[in-house]
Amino acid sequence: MKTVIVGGGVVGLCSAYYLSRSGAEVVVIDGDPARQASCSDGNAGMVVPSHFVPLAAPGVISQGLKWMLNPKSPFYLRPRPDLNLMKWCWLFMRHSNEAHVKSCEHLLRDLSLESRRLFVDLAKEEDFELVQKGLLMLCASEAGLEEEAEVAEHANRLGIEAEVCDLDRLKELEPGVELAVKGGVWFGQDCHLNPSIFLAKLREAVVREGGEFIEGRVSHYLRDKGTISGVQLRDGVKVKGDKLVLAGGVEAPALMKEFGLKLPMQGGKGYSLTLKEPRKALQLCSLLKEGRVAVTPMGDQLRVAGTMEICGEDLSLNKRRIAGILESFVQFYPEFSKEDFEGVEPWSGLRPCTPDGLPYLGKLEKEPNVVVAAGHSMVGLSLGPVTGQIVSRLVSGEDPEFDLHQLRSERFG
């Protein structure tokens, strides 16, 4: 059985990995080998069972409207006359409520915990570093700490480890580092890694198992007696296959048009800056509550990432928002300064954001040999392995072992 996978980011590579390990012949079509738009390489490298609340959640809209007034804030939605954007915003508002969070928290928890388990196995099998020391949610204000304490209580009820920490406890977890905070929450099951190394290991493993990589973009799908039988690339090359996996990230809506499906999705731009020689060595990754900034030690380096700009396909650098990331970082970590980042080239990438914060994952109802795996928003890396395993099972005709009804591509009509 030959499977064609469209998309060479983390979800496409994880799908290729588990399919090739199962004995399938795999061809990966990668339209972005330089990772110019993908968020797979330059992200914060976090594996986060703590993220059981989807992007569409109570309070997000009101907070987002406040942030819109600040050019350095962690969120921005660029107004533009776009029907797809208007539909996405309407659907996002409809899902930003407690009922939606409650309806999907168990599924997100189960997917995240299984993905973490798979990461541990992958790190042993493919020889990359997975740091299993947890994640700190750091809070600069008492109000922020109270909010996160409620999240921690909720997490514990769901079986996700969370500990509310005072300053003394934070010093035990991150010794020798000055933190300008009121306290925080430690999520002990969270992990971190270097995403570029992880993806390189996956590519090596796929090639070792006989998988093939082809650079190109899909022009249209091939059919044999009405059934999908492969793809034709824009340069005219035809790639035949028995099964097709669409893992194209922000390009998923364009890939779905030929099937008559309008897939609501927006690119959510994020930035990161990586210090090659940070003045302090951190042990744990962290999220900065008030600034919505992610901080991750990666070997001898330190990556600082943040912002969510709903901006279509624009990858241009907004210097004011990058400045906002650095200002938040040095506020929480006062031993660092913005001058530490002089000469550091910022990276930007697009997260594929769905309006309900849930990925599209499963077989197409009218095209049963086509599997969609896209739209993981801010947790594409974290859910990569479990998504790849599910894709492999679906392609092979096995039970995916998860109820995927909430994730079907047709859920918005």
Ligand SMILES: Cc1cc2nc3c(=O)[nH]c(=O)nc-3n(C[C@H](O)[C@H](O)[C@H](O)COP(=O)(O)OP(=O)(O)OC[C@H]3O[C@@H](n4cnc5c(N)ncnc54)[C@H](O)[C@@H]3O)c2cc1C
The other form holds:
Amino acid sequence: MKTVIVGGGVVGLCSAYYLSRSGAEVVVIDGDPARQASCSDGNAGMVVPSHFVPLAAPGVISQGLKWMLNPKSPFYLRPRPDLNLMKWCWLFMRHSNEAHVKSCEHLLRDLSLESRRLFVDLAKEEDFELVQKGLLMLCASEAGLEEEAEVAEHANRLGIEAEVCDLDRLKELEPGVELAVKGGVWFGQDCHLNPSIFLAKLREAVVREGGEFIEGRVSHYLRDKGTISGVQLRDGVKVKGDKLVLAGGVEAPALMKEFGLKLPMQGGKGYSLTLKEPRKALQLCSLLKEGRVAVTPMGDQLRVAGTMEICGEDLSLNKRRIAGILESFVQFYPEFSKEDFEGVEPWSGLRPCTPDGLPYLGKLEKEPNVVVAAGHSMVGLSLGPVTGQIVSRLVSGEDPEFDLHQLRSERFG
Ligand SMILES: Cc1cc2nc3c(=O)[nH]c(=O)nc-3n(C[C@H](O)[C@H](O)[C@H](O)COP(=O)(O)OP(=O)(O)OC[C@H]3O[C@@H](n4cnc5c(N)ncnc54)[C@H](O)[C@@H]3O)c2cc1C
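Right, and the form predicted together with this ligand of this protein, after the form predicted alone?
Now the complete complex, all chains and molecules, led by this one.
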């Protein structure tokens, strides 16, 4: 049995990894070997059981509207006459409420914790560093700290470790680093890693297990007596396979058209900048509450990432928003300066954002040998291993061991 995986980002590669480890023959097809369109390399590298609240949550819309007025803010939605965007916004608004958060917090928690466990196992087998020191949610204002203290309480109720920290406790956790904050929350189970190294190790492991990589863009599917039997690439090459995994990230909707399914999805553009020789070494990764900026030490380097621009498939750089990321960073970490980033080339990537903040994961109802794995928004790296394991089980006809009903690709009709 051969499985064709479309998409070589973290979701496609984790799927290839677990499938090939289970003895399946796999071929991964990606149209972008330079990985310029993929979202998986330049991200903040955080593994985050702390993220049990989906993107669509109460308060997000009012905050987003306020941010729309500030050109340096971490959020922007580019208004445009596009029916897909309008439908996505309408669905997003419908899901931004307490009931939705409640309905998916257990599933997100279970997926995240299982994925974290898999990361720990993976780090024992493959040669990449997983730093298991937790994540700091840093708050520059008392109001921000109060909000995060509530999140911490919620997390603890769900069985996720979270500790509200005063300045002394922050000093213990991140010694010798000046933090201009009122306090923070330490999520002890969160981890971080360098995503490019992780992806490279997955690729090596897949090749070691006999997996194949093909460069090309899938244009349509092949059928044999009505059943999917492979894919055809734009250059005419046919790749045969009994099972198909669609892991196309933000481009997943185009891959679904032939099945008559309209997947609501929007690209959520974000940027990262990596300092090769930061003036100070940090131990922990952090999220800067008021600026929505992520800061991650990656070996000797330091990556700063942020913004969410709902902007279609446009990867261009918005200098003012990038300046906004750096201003937040130096405000929270005053030992750094914006000038440290002179000459640093920003990276941009499109998070595959669904309107309810949950991925599309599972077999297609009308095509049982097609598995969809896409739309992981802000947590695609974090949920990569558990997604790969579920895909592998589904392809092999095993029980996925999670109730995937809420993640059906058909849920929006
Ligand atoms: C600034 C930023 C910071 C982030 N930080 C984190 C973080 O700390 N932790 C976390 O968990 N997540 C983070 N994310 C989100 C995470 O990066 C994404 O959720 C994840 O990378 C999505 O992976 P993917 O494999 O689904 O998609 P991609 O990585 O985008 O891969 C999809 C691939 O499919 C290929 N493809 C699509 N269509 C076709 C076709 N027709 N034929 C062939 N190939 C095709 C594309 O070329 C692409 O390479 C961040 C994102 C951003 C932008």
